[in-house]
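Single chain ahead, written as structure tokens, the form predicted on its own.
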Amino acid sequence: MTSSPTPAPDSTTWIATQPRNRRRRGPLARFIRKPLGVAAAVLLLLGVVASFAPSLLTSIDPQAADFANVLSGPTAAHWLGTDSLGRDILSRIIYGTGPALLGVLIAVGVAALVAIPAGLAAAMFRPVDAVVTRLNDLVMSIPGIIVLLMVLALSGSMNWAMVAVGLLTAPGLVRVVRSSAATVTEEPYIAAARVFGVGKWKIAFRHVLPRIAGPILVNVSLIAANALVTAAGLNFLGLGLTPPTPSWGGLVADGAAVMNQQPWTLVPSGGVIAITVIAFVLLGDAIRDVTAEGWTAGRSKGASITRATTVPATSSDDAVIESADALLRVRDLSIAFPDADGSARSVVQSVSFDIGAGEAVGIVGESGCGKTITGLGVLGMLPGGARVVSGSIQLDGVELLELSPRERAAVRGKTIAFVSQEPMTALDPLFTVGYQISQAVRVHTGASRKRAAARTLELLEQVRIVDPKRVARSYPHEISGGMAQRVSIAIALAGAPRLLIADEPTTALDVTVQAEIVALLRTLQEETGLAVMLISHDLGVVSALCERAVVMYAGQAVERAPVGELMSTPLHPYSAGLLSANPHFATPGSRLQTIPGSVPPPDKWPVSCHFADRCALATEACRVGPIPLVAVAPGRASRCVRVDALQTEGVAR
């Protein structure tokens, strides 16, 4: 293993915390910032004191009669005036209250309870999407004011009528939930969840439904105060709750029959629900602000598993180092994406190679290379519509690729594990990154909450953070990007793999925490016998960490070396103009050279060399057919038409 130019600090360095930001307001706090919500809230509080003790806010009897003041306006004795008996009005609203509070608490109970399960399940299951979206449609087409009419003729109970309109309205909060929660999916942090072993239904529960707060709870308010309207429709007709029990409705209908006589009836019982439908709004709408500013204040795409089509792992490419202690063994490994057309774009092609156990094999290349790509398909959590066309992915003696997603799932995390280059994106805002860790162990582990606490304090310690009880009760936007990341890797280090897939794990970071994570990730390899699959474009960091390492261009991999190796005697152009293109490796006071062009897309691919096109030492032979990866040496292989003159001349860098 060759070091890299860049000296590393030795790898028990410990890296200090930077200062906590200010406390951040809990969410009565915040709440309380909020004087129309405020408001709204102690006007329903008081509704609620009505519904249980109304006897409370009023010692009159709702059904008491003063014949000597019929239809009065307000009073000393009567408030809010009288209705067509002499019966208080203020009264019969306060013992209105409780029925028809009662009715939007079950419409809105009904409508969540079925809603947000469904519209979760239709944003994170793609076959339940296609069903729940029919139903809905199905649901939405039906008049609602028959069915409502039909269940009180059957029934003849209001609460069952409100059952029905909690169903009615349910279509469209489950279009809410599915449209905010499938936006959510798609966030890195989410593919980290289900990289690192949780379950759907736990990431949806978690990790989405708080995301989503917002919305739901505004079509929720909405939801409501369409209830408490529709209740008192009903009781305007007479339906539902009849005269003489109190209701808000038959209050307006009390009033609308003596208008003429009396116009003030009217005011107070229908003020009443306009300013209770007012308050829902305003409630949601600032339990809405108040969720969002939890997540936001500090703070500075949906995969899928695909199966795929399996072949025998005897390899065509004679290239193959066969390593009989081999941990994952990849052969002929071809990935594909959807075409407009139907067909499939390769994106990969037939990659073979092997990672020993305890063994760091760094994958380099330019970005579309299929570096990650292929990261990705031995996870076994390629982005939508990829999926494997051809190959073989053994771990450990098992084939993957003939794996059950559910299978699938339960490789990664305790055997495969994954770090990404943006560790702020894989941390979820609204947790702690004790919990995320915890969460990982008790999911890995099945340990306790207690146990668990304690095995992330363990390692936060493993990766080297100072203090890792604070940074435990630290959320992800109070640690900088570097801690971030050491919490990323405690968090793949949770379920004990053996396997660590590091896709450009330093890029993100600045160059003194770039060679702290190196060194992290050289010490955890030293002290636990991981094996890691390294991804990155530099080659300075693969020959600082790596032994052995796997050189891809244009889907294909080019050149298969021993790190020392390949940075003394590159035997591919591309190989060596990435060396000549390092600034790790160029002579002072030269010309940093640069390889012409870029990689060309999938489409673009020719069938002969892929890099003919950038290359200097290019001739017509190049371009004739199909390239394939020989062995050129012990241990070593190239793809090149030149190779036996490159051996014997070298490569100009």
Partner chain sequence: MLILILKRVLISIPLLFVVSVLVFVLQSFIPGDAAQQIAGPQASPEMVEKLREALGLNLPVWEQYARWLGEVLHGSLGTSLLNGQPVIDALNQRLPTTLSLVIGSTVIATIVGVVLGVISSRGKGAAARFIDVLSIAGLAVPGFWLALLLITVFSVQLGIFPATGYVAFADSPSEWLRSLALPVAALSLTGVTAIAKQTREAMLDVQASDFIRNLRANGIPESAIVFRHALRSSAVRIVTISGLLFIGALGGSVVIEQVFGLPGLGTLAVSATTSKDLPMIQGIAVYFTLIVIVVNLATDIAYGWINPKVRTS
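Starting from the form predicted on its own shown above, please give the structure in the form predicted in complex with the partner chain.
What follows is just the one chain, with no partners and no other molecules.
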């Protein structure tokens, strides 16, 4: 009764790819391209033929005893050998197919008829859900084998036993139907259908059922496999069938009786069961894949970059301010993800910046601009196939990109530490706060358990937690979001790092808590000389903490400036837009400006100015070619050809 619920295809991909799904093949055409699925289908078709017309496949009578060739093993006359009475094993297998497949059909049919309506009803009608779940738990706790033995004793018929198998395996299918239908019903088009007054049952069968066909089919194929093996097991025990009639389980039992003289007899009898089960599973998988492809465009998973595309050299940075004492020095950093066809799709293009010891630098921009990827690149923890295609990352003069993975891991926590956005998921829910801090302390300082415990309390005090002893004993779900973020910072501080990368550390918090966390970071910076790389979409947070900022847009650094000057005279239209869209800096009573449009996905980035399509100042010159980042004032750089216009006119606020 194994069931593996497969999640429904991702809804957003589906919405996004629908209009682009031009050359969608028919389901049959897609199925034919799966060799394993086709082989399984052919085999099962053969089984159907054997069920209805066994004489088409063999001319030998399954009951005919050939006493001259008892227990013969495979020969020309008996391809799979003979049993203890000299009966042809192949013929007995073929004649046993009908009852075996009929049993599977009954079990699957009963399970589907019960489970699909029950699962759909549970997903769509709340009161039904409670009843169905209870009933499900009840049936799953019934000792199935006892019920089967009783039904067999009661009716003496395998078919009734298979009805019972169907009922007993239905709960697994109910769960799959219920959970996948529940995800589908939350999608916008189902909600829309509901708004238009389409009846619930109609929605369930017309719109929901086809979408969850994949997981259902996989589970049904598992039920079929389970039913076949169960039936064979009962027949093996000698139940449900009268001896001379051939059955697959009975054949194994016959083989077991003579296994000392002729072990071969076990091979074909058990083999046919195993092969049929494999066919069920492979067919279910193939059909699942076919239906899934119908809903999502084929996207190759786990791709790696095979063709390196060079990043346009002209997008590079000509205006780096050389500072001799930089702790972190990032130069022309370009990061790319593998595309479906194996080429590199760059998501960060030639980004350069410095962070001095004890300095706080903000990386600002909307989501989708490459800020977080830049931070992960510095940590050496790029996700899913992404890699640095060019550039340099130096920490204290050491080139990080030349280190081995092990050496880079050693940098993490000790020199560079990390705090993430969502404090409630940033901590392991299964361990106490104290354990998680002291684990980090012990890893980085090699302290004893006792010393680490003391240090843990110190760290909690350092992040201004009032009752450190109580908090250390708490689990993450027992503390507030703001406190969890303080704990995350304490963990990051455990290795006494020199640089803290804080990725949107305040975004998920209430406004008052945000201010407290910013204040805490500022205090820590002053107390410990910690440098901070603050990744944020919020210029307000950046201005409260940082001396300098790098504004990123669509993979590029578009402006670099001291924070004060950036706020008073932004020299890139995007910086100006971010500023006027920020409620912190709005003039009371006036309407808050927003930047029209949104950050385009990396495959839509032009070679010329990435921002031109959303920019009020854009001219023809912006769309001709790559725009360089150039020094526009002491300590300031901008990637805009219309800096002059910006400086004279200012940006319309």
